[in-house]
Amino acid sequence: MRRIAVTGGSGQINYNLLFRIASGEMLGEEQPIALHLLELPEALGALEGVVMELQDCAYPLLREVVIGSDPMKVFSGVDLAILVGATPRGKGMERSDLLKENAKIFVAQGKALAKVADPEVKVFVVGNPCNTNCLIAFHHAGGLNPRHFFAMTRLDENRAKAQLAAKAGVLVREVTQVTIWGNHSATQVPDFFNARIKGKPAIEVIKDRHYLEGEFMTTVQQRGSAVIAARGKSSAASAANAILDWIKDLYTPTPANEWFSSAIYSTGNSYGIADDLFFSFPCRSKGDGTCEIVAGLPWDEFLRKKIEKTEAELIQERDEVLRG
């Protein structure tokens, strides 16, 4: 049985996620699971309502549900942890303020994972700013494998694929080899240069370079803000869907000539990105919950400058939180 911890258990993303995990959509229809759900003390009542609904669905694979507000108890024995819960950015709050607030959460969760989780636990960080929150959790999870920590840029990849498909007038599944480089922020770099549409370079199918460097790039970078402006709430269903896509990517062998985007530990990478960051790269998996960076993708000058900018932002975030 797989024990899966999910934080922020009663939140919007998890209301779209937990039922799909319990159905077997994430790890397969033959894999029994136990859900370990972490929530703030004041939200445990709402979480109990979610548990009732999970029970009422009568999922045959869901064998146990553990809930609580103490990560030292909830994370006990888990072999997969999806860290969704985080402090949202409030009115007048700078990104640096958000980093400091979330540092407290991810310090505690990193320590708890190191102490009570399975030693081979895989840790998937979704709560924003996810790249640097992942770095914080890892730095405080002494003894755990850095290659078992990941931060999510799969939602950005999905957004980029959808935009390219719409522009080219093709099916989304016909857009492949899309990479998100760097940080899950407004500096992220959706890579149209190496993307393929129906097997052809995207820049040969969509010949409007002005669109690719402008509207396409900014639409993907600012999509989260656009959803909030339109809906009044942050992305939930699309984020939950991306979590499932991302974890399935890591637990399914990657098809030949394809890859997926994930922020992973940068130390030792072949692209010259600074060490000790969680930076999004093109990745491939053997299906064991780990991945390797796809090496040798070319960067043109436009792409290089954008990647340098997102790298600089991650270095600044890292230095802020490690000083604090």
Given for the second form:
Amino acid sequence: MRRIAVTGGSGQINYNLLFRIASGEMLGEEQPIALHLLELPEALGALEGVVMELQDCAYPLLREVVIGSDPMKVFSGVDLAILVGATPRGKGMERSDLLKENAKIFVAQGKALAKVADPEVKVFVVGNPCNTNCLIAFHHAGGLNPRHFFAMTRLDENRAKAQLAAKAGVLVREVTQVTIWGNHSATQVPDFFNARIKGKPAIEVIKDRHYLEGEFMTTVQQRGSAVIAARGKSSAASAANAILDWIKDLYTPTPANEWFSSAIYSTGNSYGIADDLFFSFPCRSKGDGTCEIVAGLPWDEFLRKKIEKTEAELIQERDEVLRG
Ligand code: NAD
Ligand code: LMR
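Would you mind generating the form predicted in complex with nicotinamide-adenine-dinucleotide now that we have the form predicted on its own?
To see the whole picture, the full complex is given below, headed by that same chain.
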């Protein structure tokens, strides 16, 4: 049985995510699972309602549900931890406003994972600012493997694919090899330069470089804010969907000539990005819940400058929370 911790159990992402995990969509229809759901004490009542609904779905694979507000108890024995719970960004707030607020959560959860989770636990950070929260959790999870920590940029990848597909008038699945470089923030770099459409370089299919460097980039970079402005709440169904895509990517051998985006530990990377960051790279997996960086993708001058900017932002976030 796989024991899966999910934090922020009564939040809006989880109202989309938990049911899909329990149905077997994430780890396959043969894999029994136990859900370990962490919430703040004041939200445990609402979480109990979610647990009732999970029970009422009568999912054959869902064998056990544990709930609580103490990570030292809830994380006991888990082999996957999906860290969603955090204070979300409201209208007009930037991610940096959240940095210090949410850092405390990830200190406590990193420590608890190191103490009570399976020593091979894979940790997937979604709560924002997710790259730096992931770094904080890792830094406080002495003894756990940095290659087992990930922060989510898979939603950004899906957004970039959807925009390119719409512009080129093709199916989304015909857009491949799309990388998000760097931070899950407005400085992220959706890479149209190495992307392919129907197997051809995207820049040969969409010849409008002005669009690619302008509207395409900003639409993807600002999509999270645009959803907040429209809905008054941050994206939830699409975020849950991306969590499933991302974890499936890590537990499925990546097809030839493909890759997916995930923020992973940067130390030792082949692109010259600073060490000790969770930086989004193109990744491939053997299907064991770990991944390797796809090496040697070329950067043109435009991309290089943008990547330097997102790297600088992550260094600044790191220095603010870990050394500030
Ligand atoms: P939400 O407010 O609906 O739910 C968050 C839940 O987390 C709440 O129920 C809250 O009680 C709980 N929580 C807060 N602190 C906690 C703690 N210490 N332990 C356990 N639970 C805790 O928010 P949401 O819309 O579900 O979003 C959750 C997070 O995901 C936010 O930080 C949001 O910014 C982020 N997000 C990330 C991405 C991405 O692509 N990486 C996309 C969308 C949203
Ligand atoms: C998103 O990309 O939709 C979210 O990360 C936005 C946010 O800040 O909650």
